[in-house]
Structures are given as C-alpha cells and as structure tokens.
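One chain comes next, on its own, written out as structure tokens in the form predicted on its own.
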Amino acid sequence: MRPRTVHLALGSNEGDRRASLERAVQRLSAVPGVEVLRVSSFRESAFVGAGPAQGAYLNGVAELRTTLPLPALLAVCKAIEAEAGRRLPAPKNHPRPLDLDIVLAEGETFDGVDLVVPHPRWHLRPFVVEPLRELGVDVEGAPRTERPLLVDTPGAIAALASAWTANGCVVGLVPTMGSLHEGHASLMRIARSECDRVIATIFVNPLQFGPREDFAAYPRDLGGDMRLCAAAGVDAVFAPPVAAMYDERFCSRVAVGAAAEGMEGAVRPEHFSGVATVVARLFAITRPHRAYFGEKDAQQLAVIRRMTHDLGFPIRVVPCPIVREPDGLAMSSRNVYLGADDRRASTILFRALSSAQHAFARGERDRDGLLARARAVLASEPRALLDYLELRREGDLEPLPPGPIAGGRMLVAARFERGVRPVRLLDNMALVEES
C-alpha cells in the first residue's frame, strides 16, 4: 500500500505508565512499514465509563507514516498490548497495562469487526482531541463515523453490506415502513444485540397498499425515525424513493401461497404479494444474516419466513415480542389516529385475548370454547367491529381442528372508525401453561 499518515491514540492507567507508552512508541518504530513521525505530550485523564473503580490515564497520540493495511496495523497494535501484559481479549473498561487505538488514517476508512476508522468517538475524548490538536491536526475538519448513516440508493447500502461482510461482521436488518415507535425500537435493540452491524429500513412500500387504501397519509417523519435509530444503536439507515426500489419497468411479484390465507390476506387480497416481494427485494439488495420482525404482525411473520425458506435465503428470520402500552394495547405507527374514545376502546383486544390464554393456562382445551370466551369479551365493546377472530396453529398459522388443542395463537383484527379516521388494528397472543 502507498504511506499515508495514521494516528494512534496511546493510553496506560496500571503499572509503569510512562514506560509503558515509550515502549509501545519503540516498538513501533521498529515494525517494517511503520515510521513513527511525532508523538505528543502525555498527559493525565480520570477513567470515564461503567467499570470497576482504578486509577488515571496516561493518554497521549502517535503520528505514524505506514504501509500496512490497516487490518495488519491492528494486528500490531494487539501484539505490542499483548507484551506490555494486557490478557486478550480485554474485559470492556477494565484496567490496562496499554491501550492503542488507530483513531485516523489519511485517506482511509475502515468498519470491521474490531476496527473502525475513523474511531467512532474520537472526537468525544479530550484526551485525544487535546494531543491531536497539539499535533497540529485540524479536529474541527478531520473526518468522523456517523452514526446511523442515511443511505438512500439501493447500490450504496448494498456495497455497505457488502463491505461489513467482506469485514467479518454480521449484518441484521430490521425491515420497517417509518413512523418509528418503541415497538420498532425494541427490535432494532435486539439486533444490536446479537449482531455486529444493524441495517434499519424506512420506505413505504407501495405494493402492500390496496386500491381503497390511502398509501400517501401513511404517517411519515424521517427526522424522528433517524433519532430513534440513533439512539436504538443503528449503524445504517436505508431509506430509499420508491423510483429506487421499482423504476417504471419493475413487473415482477413473488407469490405466496397458504401462509397467506385467510386473515388479512382475506380482508387484503394483494397485501401479502407487496410485502414478500418488497421483503425479498430488501434481502437482496442488503444481504444481511438475519432479519429482525415483530410477533404482533403474526401473518406477516408467517409469509416471510415460507418466502425466506422457499426461495433460499441464507438469512435467520428472528421473530421478536410484542411491545404493549401500559393499558395491554399493541404498539402501531396508526394508534396515532385513535380519538380518544377509541383508545380507550381499543384495549378491548388485549382484554378478549387476556381471556383466552387464563382459561387456556386454567386447563380449557376446546378450540371452539376458546374462541366463544374471547368473542364474549369482543361483544362487550361496541366501538370495536370485528374483522376476524381466529385460534391458529403456533409457527405456520395452519388453521386448527375443532375439538381439543394443545396451544395455539389466537389473532385478532377490528376497526375503530369514530376517531380523527378509521383504524384498523391487529393483536396476537400465544396460548401458553402457566409455568
């Protein structure tokens, strides 16, 4: 590789310090491909963070001229930590011997697993802005890793999956159409917490909006939904114009067959065609490892994964909570529209299927039995206008028999139509034994 300058910011709070910091700078002098330009003054800092209490930083930077990748700088880094007596891997915001982190390269950026160039937060520390600066580099100028960034091309998003892949990362990616609410927030947290990088989709799918559905009042506010990714630990935000995801010639539809049935796809004839297809359009455009969907969606859910399985995706569909109001009410981008006497009203479904699943765990076993209890709570409620009230079989949402079950899902659909407009809102719940 051509030389271009990195920066490498120096730390030390156990044992000798200042050894510690002049050893690590000889011992980069001494690596072929690395010259060591300048080093700043080291100074004191306070350890900042969550960890077990220990003493004060030694900090300072590093100017090198080199032409190792940076992967193999790295590589290095870990190597001189290691003699220096640091144990590998290092316990988060413990004590250490020696830190060394490449914080800026010229010309460069780099987002792995253990590396990310520029550091996230670099620009957050005094303790490396100060010896920067005193380096006489521009920190007002020099580059920084935003987070979440805001992609908007399909060809951008899917060469930065492809990048973080190519890096050893796994990519999660929780598919959602914006109007972001904790709902959303709460699968994005999971993926965050199982993957490496977490790609979150906003576009209104126009494919899943039936003719007498009104596609352009679908609630829409990027500003809050890019907040909310931020602050739910998002790396990438795909966010795309419909002429991106279909140009004027797109004509293809994926088909999807029992999963699709019944329920919704009764009350929406095409709906479930517009998801699969925009779905499958998303998991090939990112490429991800896993894909992140919520349980209150149950038949959607079912419909992804027979798409996921069938067309041979090598992506793990995780299906996540349900994420209620105080009150039991689903979380929904449409509770916005509820007046205030539907919202009240609309805590009906959690009731009727509450009423299910304690005489399930009391030992009621006949499906049609079940089904009667939480219509019984449904008819208590006049605002609500049922759409449908079903006890399907857990996973694939096969219908059940008559007779006794074993467990099931019981799903729910009915309308609220005296608030500022009708809603339409949907709840599901597992018929479980009470452990």
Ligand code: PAF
Second form
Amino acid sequence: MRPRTVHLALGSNEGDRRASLERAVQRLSAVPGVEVLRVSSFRESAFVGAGPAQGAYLNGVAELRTTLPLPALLAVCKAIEAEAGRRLPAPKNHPRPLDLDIVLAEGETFDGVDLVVPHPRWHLRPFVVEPLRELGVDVEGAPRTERPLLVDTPGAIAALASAWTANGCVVGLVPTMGSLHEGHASLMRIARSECDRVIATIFVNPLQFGPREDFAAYPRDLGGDMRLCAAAGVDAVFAPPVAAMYDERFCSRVAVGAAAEGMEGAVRPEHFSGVATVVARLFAITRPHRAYFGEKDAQQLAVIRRMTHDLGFPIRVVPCPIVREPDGLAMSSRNVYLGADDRRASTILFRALSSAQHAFARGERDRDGLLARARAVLASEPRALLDYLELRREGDLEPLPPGPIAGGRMLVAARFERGVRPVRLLDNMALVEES
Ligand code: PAF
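Starting from the form predicted on its own, produce the coordinates for the form predicted in complex with ligand PAF.
The next block holds the full complex; its first chain is the one shown before.
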C-alpha cells in the first residue's frame, strides 16, 4: 500500500500514564511499515462520561507514516494496548492503561465493525483537537464522519449498505414515512442495540395511499426527523424523492393475498400492495440483515412477514412493541390532527382492548364474550366511529378456529372526525395470561 499519514490519539488513565504513552510510541516505531513522524506534547484532561469514578487522562496525538492498511494498523494498536495491560475486549468507559485510536488517515475512510475513520467524534474531543492543532493539522478543514448521513439516491444508499456488509457489519433497516415520534425512536434504538449500522428510511410512499386519502397532507418534517434519528443513533437516513423510488416507467407491484384481506385491507383496498411494494424495493436497495417494524400496525407486520418469506428475502423481520402516551393512546404520526376533545376520547381504543385483556387474564375464553366486552367500552364513546374490532390468531392474524381461545390479538380501528381533520386510529393488544 502507498505510504500515507495517519494520526493516532493516545490516552492513558491507569498506572504510570506517561511511561505507557512513551512505550506505545516506541512500540509503534518498531513495527515494519510504520514510521512515527512526530508526537504532540501530552496533556491532562478529566474523565468525562458514564462509568466508574476514575482518574484524569493523559492524552496526545502521534503522527505516523504507514503503508499498513487501516484494519492492520488497528490490529497493531490492539496488540500494543494488550501488552500495556489493557483487558480486551475492553469494558466501556472503564479506566485503562492505554488507549490508541486511529483518528484521521490522509485521503482515506474506513467504516467497519470495530473501526471508523475519520473517528466519528474526534472533532468533539479537545484532548484530540488541541494536539492535532499543535502538530499543524488544519482541524477546521480535516474530514469528519457525519452521522447520520443523509442520502437521497438508491445507488448511494445501496453502495453504503453494501460497504458496511463487506466490512462485516450487521445492517438494520427501519422503514418509516417520517414525521417521527417516540414510537419510531424506539424502533431505531432496538435496531441500534442489535446491529452495527442502522439505516432509517423516510419516504411518504404514494402507492399506499388511496385516491381520497391524505398523501399530500401527510405530515413532513425532515429537519425534526434528522434530529430524532441523530439522537437515536441512526447511521444513515435514506430520504429519496418519489421519482428516485419510482421512475416514470415504474409499473411493478407486489400483490399480497390472504394476509391483506379484511380489517385494513377491507377499508383500504390498495394499501397493503403499496406497502409490500415499497418495502420490497427498500429491501432490494439496502439488503439489510434485519428490518424493524412496529406492532402498532399489526396487519402491516403480518403482510411484510409473509412477503419477506414468500419472496425469499434473507432478512429477519423484527416486531417492536407499541409505544403509548402516558394515557394509553398508541403513538402515531396522525395523532397531531386530533382536536383536544377527540384526543381525550381517543384513549377509548386502549381502554376497550385493556378490558378484553383483563377479562382474558381472569379466565374468559369465549371469543364473542371478549369482543362484546371491548365493543361495549367502545360504544360508550360517541366520538369513536368504529371501523372494525377483531380477534385474530397471534402472529399471522389468521381467523381463530371456533371454540374457546388460548390467546390471540385483538385489533381495532376507529375514526375520529371532529378534530383538525378526520383521523383513523389503529390499535391492538395481545391477549395473554398475566404473569
Ligand atoms: O409503517 C409505515 O410507516 C409505512 O407503512 C412503511 C412500512 C414505512 C412503508 O411505507
């Protein structure tokens, strides 16, 4: 590999800190293919961050010239850390005799499981910025790793996702239509905890709206969405214009069968075909390992599971629990359109489902009895105009066989029409024995 300049951050807050840093520099100089050009002065900084109370760090930066590929240089750093007595894998935010981080590499980036160059937070750390400045690095002009990256073409997000996969990352996808709220943030946090890289997509998909539905008026707020994605630890946001997803000759559709019949499928005939088409397209573009969907849209989840299986996408569909407001209303982007009175009335869905769940937990096993109980609660709220109330098999939402039930999922949809604009709300709940 051609020689290029690499900056390495050095830190220690355990044992003889100065001796550890100096020994690390000597060790680096002895590695074939590595020449230490210069080392900044060392400076002290207090430990910041979560973790056990611990002493101050001694930090500096070494400037190297190296022919080693960045993963090989990382392996060298890990070996020198281990030799200095650092326990590896290192517990997060614990004191350490030696910490070596690759911060910048001239003209080069790397984005893998254990290594991201430029280091994603180098510019936020004065104990890295100041030594770099001392070494004459133009810190204002130096490259940064932006997170989340905002990408708007299928080609660019496909290239990013496939580079992550090639570097050994597990990639998680969180498809959304934007106007993000805490419910979406919870999907992203679950994805963050299970994957090395998380892509959120923000695309208001025209194919899943009927002619009289609210496609044009669907709430959009890319700035707010980017802030939420950043706080939830998303690595890339894919927010394409409609023409990038569906060019003028686009004419293919995923047809979905039984899973899309009844309930939402009866009220919104083309909806699930539109959902399945866009999700299949997002899967094909990003090729994630895992994809995260909320249980609030339970029938959508069943349709997507079926489609993923039927079309053979090698993707794990991960269901994520419903996130509720403190009074029980399931979070939804459309809740903003409820007027104050409809907003108060909207908790009736949660109360109706909860009454069935309580009855089930107390031993009621008759399907009609459970439905009647929930229907009676719904009937007590005249603002809620019921579209359907169903009790289905958990998971695939197939109709339950006759006879006493052993469990299931109750699903409800109702319209509230007296607010800022008419809103349809969906909710559902698993009927389970209480533990
Ligand atoms: O649930 C949604 O927000 C959408 O239906 C989805 C899955 C992103 C497809 O457009």
